[in-house]
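Take a look at this single chain in structure tokens; it is the form predicted on its own.
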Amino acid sequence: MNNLLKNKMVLSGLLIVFFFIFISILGPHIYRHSPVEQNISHRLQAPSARYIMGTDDLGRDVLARVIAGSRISLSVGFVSVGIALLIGVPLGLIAGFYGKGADRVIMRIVDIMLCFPTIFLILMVIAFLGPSIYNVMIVIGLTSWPGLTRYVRAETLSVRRREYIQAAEIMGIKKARILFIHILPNTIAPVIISAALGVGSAILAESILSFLGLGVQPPHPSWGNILTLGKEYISHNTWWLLVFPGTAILMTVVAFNLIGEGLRDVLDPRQRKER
């Protein structure tokens, strides 16, 4: 925990993280304005005292859209990350362990996955699932899958090949006991690396949906129809619809970096002498 806390880039992604985590939960307590109320009267006002971010096209208010867009990016990176890691993990744990046929038919399916482009794949199960919230989270999560479980797999490879584990299994020591006690602690470094970076790419994911209409939809804010309004309206200087969501997402999503590449260095001293 001390590396951890003394690794400059994991200790500024914290902070930039908890930010975010602290005005998704506490801002709508704090800041106390409506991220859906419609003022006509109000449309498209620069930045100002009353309103800090300014205002839509419906003279909603953009510092509470933009807060409440917060609470759906988080969650969104989150709960596909999850989804993500109950199907990876034990997938990458069953081909990396058994072998043989398991392995074969799971990394030809990890394969066929690869060789689409994620945003395709997500963009043609919304196109049949119809955009939702929760329909955003489940596609991301289930096409988010395949590279940690190359990752699993091969940490698991290694770790099989250790005097310990075979040891346990002369001892005849259940299969399912090595794998969980003695194999699956030590993936754990792997997996929350990805974990960590996979979260900034979902965040990412889910705005590009939102700008293209395909993810979140309004009333609902959140920062990629944000940015889409922005864009509609761009002739029209409203500078602040594009530059507040945008650097939402910018801080989130390099954030999640910082914090995927503080831990590889830190957890994973291979690589940083690789480096």
Given for the second form:
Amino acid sequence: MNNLLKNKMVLSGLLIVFFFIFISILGPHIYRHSPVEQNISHRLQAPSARYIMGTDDLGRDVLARVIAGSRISLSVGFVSVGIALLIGVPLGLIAGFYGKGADRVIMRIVDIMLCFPTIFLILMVIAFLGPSIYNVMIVIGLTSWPGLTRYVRAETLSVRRREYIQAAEIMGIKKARILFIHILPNTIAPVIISAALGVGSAILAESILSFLGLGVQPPHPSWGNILTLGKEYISHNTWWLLVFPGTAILMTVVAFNLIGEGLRDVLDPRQRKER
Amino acid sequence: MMIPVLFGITLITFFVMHLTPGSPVDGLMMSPEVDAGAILRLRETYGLDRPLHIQYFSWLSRVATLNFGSSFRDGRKVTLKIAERLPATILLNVVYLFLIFALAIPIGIISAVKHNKAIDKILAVCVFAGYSVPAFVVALILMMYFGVELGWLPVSGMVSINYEFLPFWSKVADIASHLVLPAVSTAIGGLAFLSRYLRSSMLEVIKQDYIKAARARGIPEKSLVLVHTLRNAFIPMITVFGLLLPALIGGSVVFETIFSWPGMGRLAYEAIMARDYPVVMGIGVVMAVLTLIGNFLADIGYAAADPRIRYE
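Okay, that one was the form predicted on its own. Can I see the form predicted together with its partner chain too?
To see the whole picture, the full complex is given below, headed by that same chain.
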């Protein structure tokens, strides 16, 4: 743990993430302007002292909308990675531990999923099920587990050949117990790394979907749908509708990538010496 | 490997499409002028009234004869609709691949040769930024700055309105100017991914004994890096190319929609939005086939780059 906090990448990533969590919880109480209140006479205003990040086409406060959007983005990120973990980890454990038929079937499914242009699948499901934030979370979760399964399987394969696992088998400990008590904890490093990276890419996917009009529906704010307006009014030079939500997306994705990469340096000693 | 993947992709596409609520004739039901009988007949003509597995197998057997059916929207053949969009997508992606390989190779080599020196660290930060930056936001910002603010580059479509009347070289220049923004903004992520991969791959190879041996024999540093190391470091890159393809094809849906690029990705978006089942299925197949061809080429490239690998 000490090692973790000494790592500058992990530390700075965590700081940014905590900053956004703080904003998403306390932001609306500190910056008391409504994200949905319209003020047509103040539409498309550039940033000023009154509107720090400007206003959108209906005169809504962009700063308030960016703050409210952070809640959406973070919850999509965490929930969809949670779903991916619930699917990906058990499948990887089963494939690596039991081998044979189970392994073949699971890995074949993983191969198919990895060949599939995921965004096409996500778009299709959301377009047909109807755009909603819950559908977005579920679909991103359901399509992002295969990479995880691969890592867990590889880790399980290498752990299960170790002597202590063989010893446990000889002692007659139940297979399920070996799997969950002795093997699962050893696969935790790649799981944490890809979970951290996964939150970043889930946030990115949500913003793309909302941008295309398939995620959070207006008037509810999200970083993606502020960008939609930015594109719509692009000929009016409304840079604040692009730069502020864009920076928010960039910062969260960078933060989670920093955490993931930093963790890889700390947790994966094989790669550590290379840097 | 190929057949199950193709099978799996069409199966997933098909069932996702049909198991979700709603159907292509929904829009008609709203209209008071259309009576229930007409809707039933419409469902019958499109075969939407039959059980799902029968619909799937009849679709599959028609596809075996390359008959993808006709669009629900305008009745034109799916193969025709895709064929007229495919060149634009391929053009964009070829330019994209050229860009990222042309830039990633020098970046990868420089940062590996100057390992842990200042330039390596600067490049590493740039690469990390490129890796994390949301490419579609960059696309929008570039669009606003170069397209609207400065007015240097066109922001949407593939050709100008007066394209038909231009002489040949102006036509080429016209398409090229339309290509710049979409190609550059899609390239950022792939470039970062590739150059980072090449760097670590080069570092791995440089440590090997045969490189030390080559250096000991007095082979000049330049050919040591460019021939002995690069060739070996390049082998894993070919696999990366195969991994990059699905993302590339998926990404074309997003970027072609943003830039109104008249390619297959935008057709996919339009077809999905209109619930045009035959077109969506057709695009699913084409995407799967393109991915598989990419993987196949990667395998061949693999064997060509590494004489130790031979396929039976």
